[in-house]
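Listed next as structure tokens is one chain, alone, in the form predicted on its own.
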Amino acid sequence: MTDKIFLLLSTMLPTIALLLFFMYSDKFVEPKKNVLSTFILGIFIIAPLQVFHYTAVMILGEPIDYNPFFRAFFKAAFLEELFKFCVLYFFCTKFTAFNEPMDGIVYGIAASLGFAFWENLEYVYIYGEFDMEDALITVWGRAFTAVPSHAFDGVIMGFFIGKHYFRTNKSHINLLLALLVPVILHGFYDWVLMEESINSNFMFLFMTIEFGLVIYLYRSLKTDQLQKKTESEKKLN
């Protein structure tokens, strides 16, 4: 019983720390409630999903045969990031509190982590035996690489979308490239997992930029919320 508890803590730690670390490090926290419903919403993305894979085999009268990169770039990049995508435009960007383009960070990774959580669920519920060695294999390998890719494209999904609404002369090339680039980003590491003549370690290359786009991105909108706190003091002395 022991065993269970710690794999199921495994499983689901890795999504939360994430959240809570991000969620806290903005120097204007967003509500809870916000936050978590968003996270809620992430976790459901699984049923469109679901809904246009079970459409396509009553229309076709079996599922669709995949190739490896139309696999990677469709069935999983696309169409994950489409439905993240719709959570933070047509939801998130509604809420009173989203008022400074940090904002579209947090929920970009509340949506997107929310997502990985039901995945790793899956991974270690549904998909995989229940074998505690493997299980935990399986989870601390995701929690080192598809969970932080998952928060990464959140925070670049989030960063064009805040950039979008907090313009001054809006255009429609932020909204595409926050869809364009996660879906671009998650395609390839996708594609090196399931493509067998690629040498899966590329993986990390990805990743790498992955994360140094995030690292310039989330830094530039911190230093604009400095000086934007700065400023807020000054006037209130």
Contents of the next structure:
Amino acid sequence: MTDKIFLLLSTMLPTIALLLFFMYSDKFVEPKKNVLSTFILGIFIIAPLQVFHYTAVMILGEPIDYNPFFRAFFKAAFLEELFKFCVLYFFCTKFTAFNEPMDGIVYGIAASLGFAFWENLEYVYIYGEFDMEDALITVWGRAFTAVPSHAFDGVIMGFFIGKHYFRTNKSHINLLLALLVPVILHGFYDWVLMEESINSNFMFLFMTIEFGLVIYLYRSLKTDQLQKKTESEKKLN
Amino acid sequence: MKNYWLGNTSLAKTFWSLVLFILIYFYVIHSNLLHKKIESLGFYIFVDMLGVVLSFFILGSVWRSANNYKGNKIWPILSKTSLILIVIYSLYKAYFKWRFPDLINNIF
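Could you drop in the structure for the form predicted together with its partner chain? We only have the form predicted on its own so far.
What follows is the whole complex; the chain from before opens it.
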């Protein structure tokens, strides 16, 4: 019984902790209901994702679904990131509170972690026969790899969507990068795990690249935020 | 907690209170004090994860407080370095020690 309780808590802790960390790292904290609704939409991404995945398998033939490259880049990377992109671009940018580029990161994280939250529950409680020790080890491993990786992809996507939304020119390059960069990084991350001929420890290489990119993008937005705050204080004075 | 997180408390107070807390936390969960009484794998996985979460929270708090510190520059540098080491320790104990036991044994 004790293990069951801690299993459930361990399943939820990484996603909720990361969400709160990034949410409260924003100088101008987003409304909780906006973040929560984005998080919940992130959970529901699973529905259209499964529909599109199975449709693709029906069209291309079942053997494709056993191909690690297809599963990593199409199902895991492209479909997941595409629907997160849709949540951010068609839903989150309509919030009144979406008023600075940093908000893209917060909502990007919320959508990604919503999906990661559901995925954690799937891996622990739904896939295969339930074995307590296996479930605990799965949750433990995912807390330090898959969940932060999802969050990093959300940051990268949110950054580019924020930049696009508040752009001063007509270029759509940031919109393209919002989808392309997370798909590539996510795809490679999953591929090294699924492809038997590749050492799965390479996933740490892609996590490190994602982490470095996240730090760079986050700090550049924080600097922008600080500059804007200083400029508005000067104008008031 | 909000004042700690926003870096509104003094660096000394933030650093010593939070670092003392996390060091006691790690001592309790990594010593044999609990191991004799609690045998649940789920419990240790959860408390190790919570240790990492708390370390990052403390890192953020001390970092902001250090950025707001106006005195000798050595103190913010030392406090940030200490917290980075605490975060690395928490990640090592919670994950890397178990994920790469052979590598760790070969290095040390």
